[in-house]
Each structure stands twice: as structure tokens, then as C-alpha cells.
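The chain below stands alone and is given as C-alpha cells, in the form predicted alone.
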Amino acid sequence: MLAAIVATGLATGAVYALIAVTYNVMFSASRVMSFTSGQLGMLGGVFGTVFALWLHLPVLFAFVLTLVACAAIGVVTEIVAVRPVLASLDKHLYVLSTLAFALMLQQLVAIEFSTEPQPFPRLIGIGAGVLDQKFWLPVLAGGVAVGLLEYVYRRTLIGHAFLAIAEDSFAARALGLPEQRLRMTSYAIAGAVGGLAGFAGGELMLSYVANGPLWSFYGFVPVALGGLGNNRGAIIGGLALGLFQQAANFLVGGIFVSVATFVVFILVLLAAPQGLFGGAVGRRV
């Protein structure tokens, strides 16, 4: 029983962590919290089912197409819901614009796909019991995604450009950096990460339209726990959330799982408002 709780908790937490990373990647390039992150994860599962089960494409090809499709949705998010807000005087309109776009995606999937949970294809057929691929694939996907992002941000010129526009977009533009193209690229990367979350977690959580709003919330919790913009903190926060959620589900079950999650979330933020792995941001003036 303990092994099942740990395996399910880590797998679920890895999906939450990838959604949290999606939040972070979008925020890093625009200083906008896009509430489409959960829907991008949901679309990863939906596209995986459509491409692999409905169209009978090879799993690897379906995986690539899923990432491309979710990256395209990420770019559309930037164009439709983020760019007009950044051009306006009221920067906080992103709360409404991204939420409205998320609801549009939710309704389109409900109409064109299904409102019921749909099966997800067996990916590679490795493992059984608590070592089944549906438990370790999300964890592996989370580790690879964060590792690649950390390498890009710290070791490549385009990563340094992302950090530059995140720190001061006006100065970045003055230096000749193509802010708009970099922001679109960042949203494409975020879309691919969200699609990876849904695809890697599809066998465990199925292709389900209701995953969108659920993951939007549970993906935001690791962002707050790990510190906004801290991808490594998001991974730790997501795994901790998944383990806590599964343990609470075993001990109390039902609606009390959500209540317990809310209580712990609030207590942690009261103790560390900047997150467990975040720090106070200082700016030289």
C-alpha cells in the first residue's frame, strides 16, 4: 500500500510540477501569469489520444505532433490573450484575458472531443505494478524538461536573452533584443512543456477535459511553494504536493483531500510568502 501511494504521488506530483514549469516559462518572458497552463496540459492528453488512438499514428510520431500542437496553442495564447494586455495601460487585465482564452479552449475540447474521460494509448509497455511506466514516465519527463530548461537558461545565448527581457524588457529592447519574438518562443516552449505533462501523465490520468481547470489550480500550488520562476523549486513543490495529496486521500479521502491541501498551502504561504525556495527580489536603483 505504501509503495502504491508513493508511486502514484510521485507521478501525479510530476504532472503538477510540469504545469508549474509551464506557468514559470510563460511568466519569465512576459511577467504574466497565464491561466491557460492547465488547459495546455489537458490538451497534451487529448492530442495524444486523437493522434495515437483515433488516427492510429505511431506513438513517437503522435508524441512529436502533440508537442508541436501544444506549442502552437502557446503561441496563439501569447498573440490573443497576452500581447494586447502588455500593450494596454492596465497590465492586470491578463487575469481576464488568459482565463477567458482558457475557458474557450475548455469548451472547444468539450464540444469537439468529449466531456467524458477517454482512454490513453499504452506508450512503450515497460514495467508492472508500482514500476509500471505510467508511474515513472511523468517523473522522467519532469526531470528531463527541467534539466533542458536549466541548460538553455544558463548556458545558451537565447536563454540569456529570455532572462534579459524578464528582468527589464525596456532595456532589452534598447539593446536590440527582439522582445516579441523571444516572448513568442517562450510561450511555444511553455506550450510544449504543458503538452509533455498531459502526454506523460495520460496513462495515469486519462484524456479528460476536466483535467484543465484541475491542473490549473494544482499546478499553481507548486509555483507558490517553490517560488515564482524557480523551476527546480516547482519540481520539488509538485512532488511534495502529489505525495501529500495521495497520503491524504488514503487517510481521509473525499472532499477532505482538497481541504487539507488548501490548509497546508495557506500555512506554508503564511510562513514563507515568497515560497519555500524563493527569495526576496532586490533591484539596484
The other form holds:
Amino acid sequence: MLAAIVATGLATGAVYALIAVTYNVMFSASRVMSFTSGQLGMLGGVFGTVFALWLHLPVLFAFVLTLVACAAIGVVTEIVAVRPVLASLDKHLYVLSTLAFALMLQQLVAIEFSTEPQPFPRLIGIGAGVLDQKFWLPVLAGGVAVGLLEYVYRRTLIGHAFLAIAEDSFAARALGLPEQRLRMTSYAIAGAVGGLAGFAGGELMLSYVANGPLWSFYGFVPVALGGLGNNRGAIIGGLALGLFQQAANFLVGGIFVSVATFVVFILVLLAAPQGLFGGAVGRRV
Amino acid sequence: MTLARRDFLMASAAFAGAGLARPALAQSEPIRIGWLAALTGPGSSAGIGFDRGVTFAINEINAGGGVKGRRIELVTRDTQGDPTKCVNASVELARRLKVDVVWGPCNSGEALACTPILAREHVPQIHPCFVDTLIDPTKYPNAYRIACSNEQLGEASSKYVLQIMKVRDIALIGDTTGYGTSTVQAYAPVLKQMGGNIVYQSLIEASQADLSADMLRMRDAGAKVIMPWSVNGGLLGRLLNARGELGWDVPVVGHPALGSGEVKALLAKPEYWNKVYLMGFRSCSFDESGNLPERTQEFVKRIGGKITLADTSLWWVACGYDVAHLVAKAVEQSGGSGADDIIKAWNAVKDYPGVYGDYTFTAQQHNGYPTDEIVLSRANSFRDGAFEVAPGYG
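Next up, can you give the form predicted in complex with the partner chain of this protein, since the form predicted alone came first?
Complete assembly follows, chain above in first position.
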């Protein structure tokens, strides 16, 4: 029983972690918390079902198409919901614009796809029991995604450029960096990461329109726990959240899981407002 | 302007004539049934099924000359399963359109919102919603239920498990919605009272990704049958997959959603649907030889080619069909379509032989469906809108 709890906890936690990374990547490029993150995850599952099950495309091809489609929606998010409100970040208009765009995506999926959970294809057919692919695929996807992102951010020139526009977009522009193009690229990467979450977690959590708001919610917890912009913190926070949820489900029952989760979340934030892995932010005076 | 005596007399005569003519006009006016239908939106499948039945019956009655020469007119409002839209439509049907009867709504959430309004407006209402509190002849003297209540479902499923399957150790679970929570709370005492031993009772979050741990706990608790109460196809599909992956062949007895296409689509293997039984109705179930009851068979033959049953439930169609006939019978017997006429006629209905069931209403009992018509069916036996009756009924 413990193995089942751990396997499910790690898998769902990895999906939450990938959604948290989606939040982080978008935030890093624009200082905007985009509420489309969970919807991008949901779309990863929906596209997976549409491409692999409905259109009978090979799984690998369906996977690539899913990432491309989600990346494109990431770019549209930037154009439609983020760029118009960037000039007035201090008014937090992005909360409304990204939330509205997220709701539009959700309604569109409800109308054109289904309001009921839909099956997701068996991807590679490896493993059984607690070692089934549906448990370890999301964890693998999370590890690979964060590893690649960390490499890009820390070891490549374009990664440094992403960090530069996040740090000070005016200074970055003054240095000749193509700020807008870099931001769009970041949103495309975020879209692909969100799509990866939904695709890798599809076998376990199905293609379901209601996953969108749920993941937007639970994906935000690791962001806060791990520290805003900290992908390694998000992964640890996500896995911890998944394990805690499953343990709470086992110990106190399904009806109290959300309550237990948010009690712990609030307690952690009271103890460490900057997140468990985030450093205190300096304020320029 | 002056009014001549002759004009005054003529006007008075005209008014008097109009007054005299009114009863004659009422006798030729159509009988108007307001239909609170969820025809679009997430819960629309039942609404569409009911709609097919009631429309077919009305067309049939009108083609035969109507009721005492009066046609039946269906005034449909699509509530989309939304209680707010249902309330607005109820007010419109009762106050502005002044319908004679309201049929619907199709789900309990909507009915909880609109039944008090229709009671206040004194419009006879007949609906197929399961929640027990919707029928109360004191609070809602004009509301009637044509389908079974939750209490009847609980009694029928408990009887099947305890008396036909002869299993006592039960795992009783529901989802965390209002329906799941209230059903588990309502059925637990019924099961215990009838001699059941609830070895595991739990509410499960419908979005929970994996149910292996819950299944292991049920198995370790010694459950010999699982009774899940949820309308969520995702949760039920995961439950059956977890059962299959554990290799545990414990029977599952529960909500009609266990036999839905959504659950079927989510099953990892078709055999995971074996030994799964859902609530159904004898009148709309195939017996072990694959035949429907004679009356239903005749009905299916009659609607053949006019109503498709492949994508709906036969009981929804039959129930909608019976509603139109119950209204027609009430008008025919009482001679009028006023609220009091219809209520008086319905209170005297005894063993009315509908397609979906034999209905009996009295002034004190507005639950018209007989409990012994409720049976369990095999979840994996759906064809032409009906399921095969579960083993053991004889």
C-alpha cells in the first residue's frame, strides 16, 4: 500500500511540478503570473488524446505535435493576454487578462472536445503495478525538463539573455537584446513544458477539461513553496505536494485532502514567506 | 364624446357574450405542458432521452384527435442543467405563459431550485428527479415524482446485495460532491438496518488520479462487494481499472453511470466491466433470454424508426412518453386542465399501466413509482437503450 501511495504521489507531484515550472518560465520572461499554466497542462492531455487516439497518429508524432500545439498556445498567450498589459504591471491587470484567456481555452475544450474525462493512449507499454509507466513517466518528464531548462539558463548565451530580460527589460533592450522575441520564445517553451505535463500525466490523470483549473491551483503551490522562479525548488515542492496529498488521502480521507494541503501550505508560507528554497529579495533604495 | 344608450347596450351585450363564450374557448384551447429540459450542456443526455419520449407521445395523442378534442402543446425551455436558468424558465412558464402542467426539470439540483416556485404558483409539476426531499405533499402539494426516489434506489440495491447476492460485508463509497456525500449518508443506515456490515465507508475526491490504495484498504477491510455512488465517469472508470489491476473480482453495485459510455471508454481492458451491476428498471431491462417485457416490447416496436435508442436510455424515453399520457389521462378524467382538476385526477391514479412502470399516486403519496420495478442490471450488457437484468432475479 505504501508503494502505491508513493508511486501515485510522485507521479501527480511531478505533474504539479511541471505546471509550476510553466508558471516560472512565463514569470521569468515577463514578471507575469499567467493563469493559463494549468490549462496548458490540460491541453497537453487533450491534444494527446486527439492526435493519438482520435486521429490514430503514431505516439511519438502525437507527442511532438502536442508540444508544438501547446507552444503555439503559449505564444498566443503572450500576444493576447500578456503583452497588452506589460506596460502596467504594477496594476496587476495580467491577473484578469490571463484568467480570461484561461477560461476561454477551458470553454473551447468543453465545447469542442468533451466535458467528461476521456481516455488517454497507452504510450510505450513498459512496467506494471507500481512500476507502471503511468507512474514514472511524469517523474522522468519533470526531471528531463528541469535539467534541460537549467542547462539552457545557466550554460547558454540565450539562457543568459532570458535571465537578462527578466532581471531588467529596459537595460536588456538598451544592450540590444530582442526583448519581445525572447519573451515569445520563453512563452513557447512554457507552453511546451505545460503540454509535456499533460501528456506525460495523461495515462494517470486522463484527458479532462476539469484538470485545467485544478492544475492551475495545485501547480501554484510548488511555485510558492519552492520560491518564485526557482525550478529546482518547484520540482521538490511539487513532489512533496503530491506525496503529501496521497498521504493525507490515505490518513484523513479524500474529502479533507484539499483542506490539509492548504493548511500546510499556509503554515509553510507563514514560516518562510519567500518559499522554502527562495532567497530574500533585495529592495533597491 | 357622448355615449348613446344603444351603444351602451350593445357594448354590454358584447361583454356578456364574451363572458359566456369563455368556457367554450377553454374547451378548445390546447393543453399546455411546460417542459424544463436540459437539452444542451453537460447533463443533457437524459434531457434528450426524455424529450424524445414526450414529443413522440404528444404527436401520437394529437394525431389521434387530442384529448376531448384539445391538442397538447409542448412549451420547451432549455435550462442547460443550470438551476438559475431553470428558475427563470419556471417563472416564465408559470406566470407569463400560464402553462397547465410543468414537466421536469431533469436533475435534482435544478428541481431543488424550482419546485418551491412552482408550488407557490400552484402549477402541477411532475419530474423524474431522485432526491427524496423534492416530494413532500405538505410543502409541495402540486409536485409529483414519476421516477424512483433515492430512498427506493437504496432499498433496491441493498436488497440485491443482502438478499440476492447474500453478501453482508460492504464497502460503501461516494464522491465528494453533494450527491455522493448525501447518498452515502442516506444508504449507510439503510444497509445496516437490513443486516449489512459496512466494513469500509469513505468519500473519494473525483479527481483522484489513482485508487489503488483505496482498493487495497477495501480489500484489507474484508469487503465482499463495493457500492460506489458517483455520477463521475472518470472516478468510476479508475475504480474499475484499479480493481482489475489488483486482480480482485469483487462485485461492484451502484449508480447507473457505471454502465455509461464514458466508463466503457476509460476501461483499460473490457473484462474490467465484468461483475459490475447498476441500478435499472425491470420494465426497461432485457431478461436472461434477451427479451424486454411484453408492454415495453410493443412500445419499442411502435417507436421503431422514429426514435433512435442506440445513444440514449430506453427508460428516459419511456418515462417521457408516460408523462404525456398521465397529463392526457388527468384532463380526460377531470374534464378540465385547471391545476385543481389535474391534481385531483393525479391523486386518484392507481396502478396506471405506463411503459416505464405502473404508477400510483394518492393525496399523501406523490412518489408514484413502484419499488419492486427497480432492479440491478449488468453494466456491460447495453444494447438498444437497455441493459440485461443482473443474475438472481429469476
